Amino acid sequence: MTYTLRDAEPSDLEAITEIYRESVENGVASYELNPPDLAEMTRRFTALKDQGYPYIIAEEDNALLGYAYAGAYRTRPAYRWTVEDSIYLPEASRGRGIGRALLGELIERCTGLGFRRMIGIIGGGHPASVALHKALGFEHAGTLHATGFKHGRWLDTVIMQLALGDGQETDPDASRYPGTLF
């Protein structure tokens, strides 16, 4: 591995916006149809960081190779111990283990923050994303059929989940919760 992982910074947002733009325009991981601009991506980044969620990048020779973040799975208070992961890589970074490294780091950080479950919502049921999540211990929790329509076709959504830390075996420690939503 010649790349490094680190916390994303505001100076990374132009590259993050470009990676996401390509994914929105050409892929099915996101069900957005129009890519958000830098101002909107900055707003989203700031909201996640201000709430204490991890947002990380992979870089090599000062080039951003991909990014990942966790955010609230749902905003109602009972869901506060569950996070949803998001990972985006440009085409040139795929197949190098970068997604695995990013997701592994995200799992570790979310566990350390006291979260108890991570959910992967996989747009289009993308086989590489399903395989990545499975390789890191996620279990298939269901498939929602024809939930998105993009690029002229109906897309399924695959839901996967992973217990973090003690999972549901013990009560969560309210003093460890990093978010400010609740």
Ligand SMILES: CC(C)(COP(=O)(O)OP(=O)(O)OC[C@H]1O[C@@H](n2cnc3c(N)ncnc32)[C@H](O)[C@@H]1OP(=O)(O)O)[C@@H](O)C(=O)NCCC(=O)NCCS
Contents of the next structure:
Amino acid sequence: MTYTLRDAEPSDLEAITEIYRESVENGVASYELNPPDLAEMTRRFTALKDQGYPYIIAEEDNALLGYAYAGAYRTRPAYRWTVEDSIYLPEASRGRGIGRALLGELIERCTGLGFRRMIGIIGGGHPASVALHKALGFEHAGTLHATGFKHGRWLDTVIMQLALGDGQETDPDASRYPGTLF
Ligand SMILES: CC(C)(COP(=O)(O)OP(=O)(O)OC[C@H]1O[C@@H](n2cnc3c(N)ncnc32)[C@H](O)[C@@H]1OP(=O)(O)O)[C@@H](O)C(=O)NCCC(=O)NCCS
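Can you give me the structure for the form predicted together with the ligand, which would complement the form predicted alone we have just seen?
Let's see the whole complex now, leading with the same chain.
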């Protein structure tokens, strides 16, 4: 392993915007149809950071190999201990274990922040993403059939879940809630 993981900085957002653009235009992981520009990606990044969620990147020789972040699963306040993960690598970085490293780090950070459950919403049930989540211990929670329509075809959405820390065994520690969203 020659790459390192670190917190994303505003200066990374240009490369992140480009990675996401490629995925939006060519893939089914994201259900966006038009790639957001740098200003919109900056607004989203700032909102996530302000709410205390982790946003991390993998880099090697100053090149950005992929990024991952956690965000609210849903914004009604009873969901506040549940996060949804997002992770994107450019095609050239895939299959080297970088996705596994990024998602592993995201899980560790979210656990440390006191969150209790992570949800993966896998667009089109993409096999690489299902395999990645399975490798990190996620369980299949269900499939929402034909809930997306992109690139001229219907997409099934696979939901996967992972308990973090004590999971449901103890109540969450309200004093540790990291964000300002709720
Ligand atoms: C999904 C994605 C993040 C995986 O990252 P990656 O670095 O290529 O995956 P890794 O090399 O870390 O592999 C992780 C696990 O998934 C498996 N895997 C990876 N790609 C696979 C594929 N195409 N088919 C089947 N299994 C695959 C690996 O074998 C590995 O399992 P193991 O550790 O038990 O051997 C990457 O393919 C990607 O960015 N895809 C496009 C965007 C996307 O789908 N994001 C997910 C949004 S929820």
